[in-house]
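Just the one chain here, the form predicted on its own, laid out as structure tokens.
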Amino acid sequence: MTTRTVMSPDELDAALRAIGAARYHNLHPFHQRMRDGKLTRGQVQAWALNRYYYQRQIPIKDAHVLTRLPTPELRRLWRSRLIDHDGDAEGTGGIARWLKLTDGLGLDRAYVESLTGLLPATRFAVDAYIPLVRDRSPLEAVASCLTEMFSPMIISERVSGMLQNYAFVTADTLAYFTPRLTQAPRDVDFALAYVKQHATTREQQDAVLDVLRCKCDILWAQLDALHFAYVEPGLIPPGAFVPETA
């Protein structure tokens, strides 16, 4: 049996990110018609109300992350990232930020909390990043933020072409993407070095690129999910949000 030539830490980068060129869900067709203006005002909604889960699990997800790390440093640079999302008051972080998004779309706030409009298929898709990271090598848990070093691209796209596109869409409805600009190549700087570091065997750099794989997954099924309820065919299962113009 051949054994396989460990990669050097540049090498290692090269290959995550050739993932994220092949993989990434700024590749969806779902989010190049959010782009480029052709959903309609019922279709944003229904993207942010399921999008909602996703930002709400991501502090959750952090403080499993935060608990296999080793060491106080570790730990104490890994918590910006609880607030971050969870902010630090009432009304500040990510999660408070998406839900004045989904309130600039027209979404009743408390309908948005409830969960009551979610798609099956996102809640599953969504509910398998948690275990992603509980359930791996820390190493693996650490790697599968690794998206994040393709997200100031579909940011920028989002954020450009939405302004551009949509009258009912306005900067300030769109505020949270802008802290993200700057939060997420700050994680991806410590998450790379990370594995880089850590990643010196074959088989922990083969786990690496599969978890990042894993969560690629993740992200493009919840466009799935979206397409499919929403654009093409447009069958919405029975409880899911249905948009005014549907």
The other form holds:
There are 2 protein chains.
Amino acid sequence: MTTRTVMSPDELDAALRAIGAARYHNLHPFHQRMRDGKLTRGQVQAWALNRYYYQRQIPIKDAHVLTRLPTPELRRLWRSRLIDHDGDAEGTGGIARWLKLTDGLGLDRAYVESLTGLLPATRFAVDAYIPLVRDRSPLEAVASCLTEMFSPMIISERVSGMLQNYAFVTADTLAYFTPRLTQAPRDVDFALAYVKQHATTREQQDAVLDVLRCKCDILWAQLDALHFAYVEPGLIPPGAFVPETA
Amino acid sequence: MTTRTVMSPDELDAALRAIGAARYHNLHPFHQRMRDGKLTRGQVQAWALNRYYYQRQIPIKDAHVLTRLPTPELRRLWRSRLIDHDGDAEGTGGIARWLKLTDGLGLDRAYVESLTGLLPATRFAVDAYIPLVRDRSPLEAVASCLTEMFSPMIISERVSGMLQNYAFVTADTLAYFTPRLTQAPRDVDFALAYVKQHATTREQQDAVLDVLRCKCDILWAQLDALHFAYVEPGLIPPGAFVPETA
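Show the same protein again, this time as the form predicted in complex with a further copy of the same chain rather than the form predicted on its own.
Entire complex below, previous chain first.
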């Protein structure tokens, strides 16, 4: 039996980053194809349509986290996430900006919002996020967002790759991502500091590492589903979005 | 068997108000004593100390409601409640203002925040609010706040009665209540309109009326517990706050 000692905050930080280096969805072939301009318009549409469900559930997830946070101070910090995603007025916030992306890709907005074209596997993966923040400890609920440590990199790859490689993508269409480049680091600064401060036993540290792995799985599984349905073998499940043949 | 027909929005409105007229805690003898200046300082302290737990749980309750609201628009409207209670900065918001009230009444802030002096019955009643918003329908979650239809009246009675009758209470101490006189009507305008629009079957209308009754019970039970422990028979449970004898 090996002795499992408590990690220092720096060791925990490194262990978290090692999970990202091994499991974050920037490593997924679907992302790499997107970045490299190897997806068709229909495949990019399928990505945006499915990812809309993830975007839409983010504030619900964050409200669950809010129910777990004991102090006004912590809730105020977390509240900024609700504002980022739901906005301050009609047509603002991350969800509205994501719909500008699906608009820009030529998808019908009512169809996107109806969720009828969603891959079932997208729904299962996204829905698996809620129990992470609702049923585990508040510390794990906070830690589940730490994939944001790795998101500026994937976003910049995605944006520059898409602008460079796809005639059907404009900077305006990708407006969703610009604020995320500042929001995600701000959010992660707080969450990472919180986790490093509060995960003080090895059990807590293991739980934090586990929830980050689970969250990476949730992101990864969404790209698996897209890859399987729309790239190879290209088996679109009954009822799911079917791209127009170009 | 009587036929139970669907109520018109106005009939539903009247039925909601009838519940308030019969069951809202402005009718409770503890409130009436407070208003009429018949409580001792220790009894008012006990009220403020116990009610602090209710105040503290309100944003948790509202975050649960947020997890049930499907659109950014609804969540933005409900988010204002989080802001009201948690504030925008340290020392602002309803919880912080309630602590100014307990400060003003001469209670030690750390003792108040520790909840160690709470009546167990306060905890049970307040905790019963969470299932109303978490486990019932989103419509019922929204409707549970409709006691705010009746709150401006009890607040104005409470404030004027306390200022008039208690030398130990100042306008500054009661600063909690001033914003509530505008916040509660704004919140209730939305919630009442939402309930009248969405409770369209008799079953939904009955559920809405039931949840308002339950919410009235939660408020009423808090005053029962105070009355029993600190007025008559004056049996303070082991461990609960004991006022200094004046």
